[in-house]
Amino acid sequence: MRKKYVIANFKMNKLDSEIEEYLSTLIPLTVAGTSQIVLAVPSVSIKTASTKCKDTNIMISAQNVSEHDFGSYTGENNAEMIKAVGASATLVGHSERRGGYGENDDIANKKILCALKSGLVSILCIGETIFDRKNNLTEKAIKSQLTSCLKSIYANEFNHIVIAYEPVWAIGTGVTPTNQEIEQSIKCIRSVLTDIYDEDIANSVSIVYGGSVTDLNIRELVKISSLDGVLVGGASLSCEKFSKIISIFEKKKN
């Protein structure tokens, strides 16, 4: 049985005090839930959030991790650092890191290897651009990204990997693929994993969807039988909206 995830990405939003207030409201609403709730908070608030979420079913994630173990990399945080302040996971390969900071699949691969070495869960973000979509290259893009990002990763390490299918053209646009398109991409991901590893690994990995997920479209998204969760951006900044997304997902998927 694959683990179910509802993941929030706060991006560069919310001060420590705002996150504490947010969690004070969210925690009581998630006590009875069975899905793994994950909050990717700004790195400066990981300690605050992880302390607040101790003994709850909310996992705290970093939004980024360095591909280096240590050294002269001003402004970076390595996997051991973010783990030491309370993170249990990290996002890797988010399109905003790829597009805004020039990160590619090779860098994502190095980040996953660093995260795995420190025992962190990697939430690997992959997805096609609008160019790929318009030119029927979605499956090719998915295969290329997965093959490169998972290089040198062993089958027994997949209990620390979650794959987030996030079509780049859908992030922050308010537009989402059809359920059929999402289902086809999930099928493609599992097919690629079968080719690289085997069917057991392919069927064991949790795959979530991200890209303009809201409290308004979650009811439609949960109809996708192969979907193991969602990665929520802007809508997660509202505790009311995010808790509604969790509630609807819980009722339909668990």
Ligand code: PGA
The other form holds:
Amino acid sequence: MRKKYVIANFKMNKLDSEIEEYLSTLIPLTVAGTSQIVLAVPSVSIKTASTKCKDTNIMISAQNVSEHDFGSYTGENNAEMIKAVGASATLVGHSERRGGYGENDDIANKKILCALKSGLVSILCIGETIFDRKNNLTEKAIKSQLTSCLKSIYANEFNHIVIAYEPVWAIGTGVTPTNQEIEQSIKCIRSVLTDIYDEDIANSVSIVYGGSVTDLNIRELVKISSLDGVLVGGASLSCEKFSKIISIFEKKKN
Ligand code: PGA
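Having looked at the form predicted on its own, could you now put up the form predicted together with the named molecule?
The next block holds the full complex; its first chain is the one shown before.
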């Protein structure tokens, strides 16, 4: 049985005090769930959030991690630092990092290696651009991103990897792929993993979908049997909407 995830990505939103307040509302609503809830908060709030979530089923994640160890990298946070303040996971390769900060697959790969060294779970974000989609290059993009991002990562490290399929054109746009398209991409991800590793690894990795997930379209998304979770940006900023997404996802049949 693969682990199920409902992940919030706050991006650069919410002050520390607002995150604390949000968690005071969210925590009592999530006590009975079986999915792993993850909150990717701004780095400056990891400590507050992780302290607040101690002994709950909410895991705190960073939104980014440095591809370096300690050293002269002004403005960066490394995996050890993130872990020391209470994060157990980090997003890696989010399209806003790729698009806005020049991060490529090679950098994402280095970040995963650093995260693994510190025992953090990497939530690796991959997905095609609108250009790829229009030119029938979705599967090619998935294959190339996965192959590069997972270089030198061993099969026995896959219990620390979650894959987030996030088509770039669906992030923050209100547009989502059809369930069949998401299913097809999940199938493609598992087939690439089978080629690189083997079927056992491919079937053991949790794959979540992200891109304009809301408390409304979640009802449709949970019909995708191969889907192991969702990564929610905009809609997660409302605790009411995010807790609704969690409770609908919790009722997912498979
Ligand atoms: P969105 O963001 O839900 O606002 O589209 C998702 C993401 O960026 O991970």
